[in-house]
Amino acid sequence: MPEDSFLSTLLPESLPAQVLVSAATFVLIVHVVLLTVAYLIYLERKISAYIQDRIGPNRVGFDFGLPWLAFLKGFWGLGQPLADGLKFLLKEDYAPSGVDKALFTLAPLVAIVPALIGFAIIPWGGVVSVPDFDILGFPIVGGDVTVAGLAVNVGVVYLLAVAGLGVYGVTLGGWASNSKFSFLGGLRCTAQMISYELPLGMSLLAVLLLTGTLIPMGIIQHQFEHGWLIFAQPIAAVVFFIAILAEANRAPFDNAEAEQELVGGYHTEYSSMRFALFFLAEYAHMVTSCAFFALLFLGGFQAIPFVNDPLTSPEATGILAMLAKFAVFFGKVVFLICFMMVIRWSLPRLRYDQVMMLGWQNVIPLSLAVIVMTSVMVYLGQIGLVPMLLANIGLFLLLMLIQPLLPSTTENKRIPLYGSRFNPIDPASVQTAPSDPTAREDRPVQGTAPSIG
């Protein structure tokens, strides 16, 4: 009896439904993201194959070599992520001599954990109405609850704090590997993240100044009332997207793992599942950052801008509305990730000095200008879509006028090397083109000999 009374003092009399919904949402979304990450790798391979006029993965199905599952053989290559996962699990977990074994093992975990907890504040399904009910006689108090893993008033601050922890895993992995290539990759990632967290935070501050809230649902509600912020703050949206590309180490900002310079960068010495965790962390960061972008600039779970349809409006609190909101929100995230993949396979990698110059000489001043412009418009009370869009257009034209007047130090001047092809010794001349006419012919066989038939 005394033990029962002691336990009764520790347990609350009732439990809010928000606690159960948040716990269930977090567990469900973690598994959805892990499954999505596996197929995002497949999707990137197919997109790169399409851009490069190849086929991509198309062999591995779900037949597992069993005759009675032969109809699942091939199956568009959808079994490739499963095969890749099994390969990572079965490969030798190799650690070079001289590494700091504790930090070498800890680094992938430090990289993956922030990626898997950052999206906890995203309101994937909006608000759902839960009735009062009991679990084994324990009362659960219902009401309107937010379908998010963590429903807090400072959700945006939480996401920024968690996202900033991802760099520690990369830096630890580069330093603990006892490799100059890995160490340089870790240094590059650290400097790049510090540089691009500034414009990311300032473009976010422009959104917060306009909406006047840190609550994710409040930001979405503002866009339902005034239109998507990608129309009201297009410059901030572009700056934010550039910053999340750099934060996720995606091309053209993937200098921390530049294969042409650093072999593999910070994960050069990693193999097996420890390498796979770094791989998964990159794609999980893409999911989180794209969900954040959709929350801030694409109306969250609103299906069509300026149209408050009854199924995805904030006032719809049913189960069907929750599923529709999740589908719309997640669809926007996948679309943004596909756009990131197209950028990777379309643009060449920037040099590291160009990445830093772009951040400090262009993106950071641009984000500061956006904050000043937004502050003036909020002070004047002109926070509607049309006034903000006109202010952005005016700011862009002003920056285009000022740009030619600013000093530029990004020119990569060729250093003259006496006797080289670009600086020959007088009166010598350097001939770099081939002398044989066959070598200069695009189609040597057809161009130099008559074709048969």
Contents of the next structure:
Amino acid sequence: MPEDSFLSTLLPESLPAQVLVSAATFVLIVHVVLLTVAYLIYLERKISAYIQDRIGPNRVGFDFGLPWLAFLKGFWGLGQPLADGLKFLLKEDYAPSGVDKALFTLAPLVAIVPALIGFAIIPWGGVVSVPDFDILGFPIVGGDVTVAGLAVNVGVVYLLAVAGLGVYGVTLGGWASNSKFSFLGGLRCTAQMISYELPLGMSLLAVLLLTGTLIPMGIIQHQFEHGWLIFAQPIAAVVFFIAILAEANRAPFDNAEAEQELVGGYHTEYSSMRFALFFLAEYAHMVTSCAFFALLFLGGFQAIPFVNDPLTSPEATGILAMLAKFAVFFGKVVFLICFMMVIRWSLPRLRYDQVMMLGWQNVIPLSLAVIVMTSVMVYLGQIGLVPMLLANIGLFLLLMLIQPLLPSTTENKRIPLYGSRFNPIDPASVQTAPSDPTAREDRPVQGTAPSIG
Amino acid sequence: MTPTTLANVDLVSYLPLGLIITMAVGFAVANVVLTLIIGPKREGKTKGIAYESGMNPVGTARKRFNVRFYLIAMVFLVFDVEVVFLYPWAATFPNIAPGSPDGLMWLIRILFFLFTTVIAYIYGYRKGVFKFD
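Pass me the form predicted in complex with its partner chain as well; I've looked at the form predicted on its own already.
Every chain and every other molecule in the complex is listed next, the one we just looked at coming first.
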């Protein structure tokens, strides 16, 4: 029958095991990441408490207020993320009057979806070999499959494309809210995120020029053979880290939600779960960016640089090796996230114009210079670790030499504050008491005035 | 089989993307709908007013904004398109570059391409696009 044959051409005769493994991996990873994100908020509060010499959350255990679970009380405050999530669910989902209802509802969804699908491309567990088998007579072709949510040949370009979509949530949230704080925060955030997408893509190019492939497993394979790329491309690594900090709206680039200026930025008017989605998106974005950095510069799942240990090498395709690789990869991600948090609680926030000037006048020309340097080195065939490191040092010295010759803006210079230790006041001009003694009695004095002399 | 050739060219490797997007959208929508159902509902006369640090809001927020944001968007477009053109080159160039007579030609062409980017950058710089004050 003609219809039957048409249908059979549509349906594949067999399915690669890659599809099943990818689906299973993503379902697992999305839960791991969501749980991690919940506990990252706890971790951030603990780290900030440690830096500011406080205790941090330490009350909420797993007892849920039930007397027969009292032995679960306390627990270092580990129940805090659960309680927070529950509280978000139980709060009123309120839209103020004058908001654009459709966009106001859509914005958090648009923010969370790219954040949740971005890390699908990360090959957490390397390669695992699967035998041929069949499900209810439907054949599954085995072989070596990548343990990633998505194993496609566009590779890291997918991650860049999805990361670029994250801007929409912020822009729509800021625009729809009908609040000036939200609007300004959304505008600032949009400008900042699109500006820092350029150095992100350019420093990624510096990596791709060395690896010659877009596929994540190929990038990791290259790092197993030639050493981690953070040693071969240190300037690109620094640029990339700055760019992911700015893309994730983390301090010192968190101008979109600068509390002192803009209250809450683009999520000022949001409440309950819609606010929580923005919050989750920010932290999921951190996980994705840090995994991206670990993949490109920290050797992916290789445990120790330059040491090809049998368990985490790309040739190991067993289940145990997969688990070990996942642990190593995730350990690197958590380390990078802790580093980001320490940065947040150590450095003051940059002013908005400083952020944009840093991006357009410093980071983008620098990454252009790195691309030119790398392409010349690739043409010369010197893509080993030592020549690349030397070329990076040479480029750095060259830039330091020509930096005073470049035109510089005269605005935004550091002005010594009058009376600070950089600009002390002349002691002779300091007046500690009014020269006219009757002037003191003009003020309404409560109690006895202290004598100054 | 080396891991670099593992990614499939055919469209069947994009099948999990459907599941991924479904799960992400499902998670987001389910959370919002759940809180709409079980959250409280209270209306108030002044509750719907936009927050302006406790003051009565002045005017509307849907105003014209600084033209600098348009400029940034335009310059971003120029540079981003240039970067996108560089990805296929970056994935191909290292595989043919050393020891090939075409290598020098590839290098010079892309250096000229980057040179045009630098011209655009200098033009923008002289126009004051990258100044924020």
